[in-house]
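Here you get one chain, nothing else, as structure tokens; it is the form predicted on its own.
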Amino acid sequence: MFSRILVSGLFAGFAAGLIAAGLQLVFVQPILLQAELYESGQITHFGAAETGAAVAAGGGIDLLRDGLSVLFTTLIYTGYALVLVAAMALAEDRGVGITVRQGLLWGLAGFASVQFAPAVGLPPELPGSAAAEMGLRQAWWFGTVGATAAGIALIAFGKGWTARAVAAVLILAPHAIGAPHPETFAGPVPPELAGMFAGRALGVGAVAWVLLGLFAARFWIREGERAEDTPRTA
């Protein structure tokens, strides 16, 4: 069982992570680079006209930075995949069938838990954005992820209205408590750029998580079939 989880998670996470990294380099990183120009003061919001050279500098390609971005993204999604496959193993052990098509729903559930629900209170932030103390944000993020994941699991596998009511409380509780925010919002980056960044980051995350769910289910099924076909020795 452990080897099946490990192999499935590694293959699914690596494949989804590479795709996610490619999408981030194309759609997300150019916005990050431009935001860094605002943060450093090379260009100014409502200031002097932005020169073509300054804006173009934000789109320069840094191979080391891109390589590290790909590496960390694949590592992160491999970690997500291992958790997702472990959850699939637990579900299958309790009689829940896993199919490739259902993997899409597992991926959406992962996206809702890890990215969408936390983004309701703490949307993806650009460099230079005003933010509350890091420890408070991390605590709220982890609590939101855990509560949302538990709530979705109760909706999917729980029985009766009691389970659904508890699920609703778990999902809504972090937002009722409220995410930590600074007393005032200020920063050098235009809000239009921040909105574009948040939208693209969530869009890439949604695609990556759907693919992660599909890959995880596919490799989980494949490794199960291989285990059944392998003859056992006395």
Given for the second form:
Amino acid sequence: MFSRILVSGLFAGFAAGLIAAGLQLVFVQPILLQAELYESGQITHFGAAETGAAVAAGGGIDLLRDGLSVLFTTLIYTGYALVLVAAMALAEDRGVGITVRQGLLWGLAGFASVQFAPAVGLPPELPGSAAAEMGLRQAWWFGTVGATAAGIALIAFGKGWTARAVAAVLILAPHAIGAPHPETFAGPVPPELAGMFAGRALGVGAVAWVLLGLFAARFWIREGERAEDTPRTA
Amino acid sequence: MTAQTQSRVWIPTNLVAIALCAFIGLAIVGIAGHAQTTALHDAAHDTRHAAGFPCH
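And the form predicted in complex with its partner chain, for comparison with the form predicted on its own?
Entire complex below, previous chain first.
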């Protein structure tokens, strides 16, 4: 069981992570690079900088920086994949079958928990955005991811109205409490750029998570079949 | 009797494997995505922003 989860998670996470990294470099990175120019004061909001054209032109390739981004993106998606496949293993252990098509739903649920729900309170932020204290934001982020994932699991696998009511409370509570925000929004980055960044970061996340769900289910099923084919020696 | 013994041993082993893998996955996301060490933060900077993690 351990090696089946580990192997499926590593393959699925690596594959989805590479795709996510590629999409991020093409669609998200140029916006981030522009934002850094505002953050450092090299260009200013309401100045004459042709930011839109610069974003469309892309940011070029910085081998070390982009290489590290590819490495860390694949690493993080591998982490996601191990948790996702472990959850699939738990479901199967409890008699819930997994198909590749259902992997799509698992991926969507992962996206909703890990990226979409926290983004409702703390949209993916550009360098230079005004933000509340780091520790508070991290606490809210982890709490929201955990509560949303638990809520979605209850909707998917729970029985009866009590489970659904608890799920609704879990999903809504972080937003009723509210994400930590700074007292004033006075970041140097234009809101158009910040909006574009949040939209694209979420879009890339959605694609990568759906693929992660499909890959995770595919490899999980394949590794299971392989284990059955192998004669038991011990 | 045999089936009972087997199921008693089998289910906890699965749960331990599941918990261990989930823990490894969470640790990877925690360290690569959220740890605030300067070297890690700088190396993972762009990834953290794109993933929507609180970064700095």
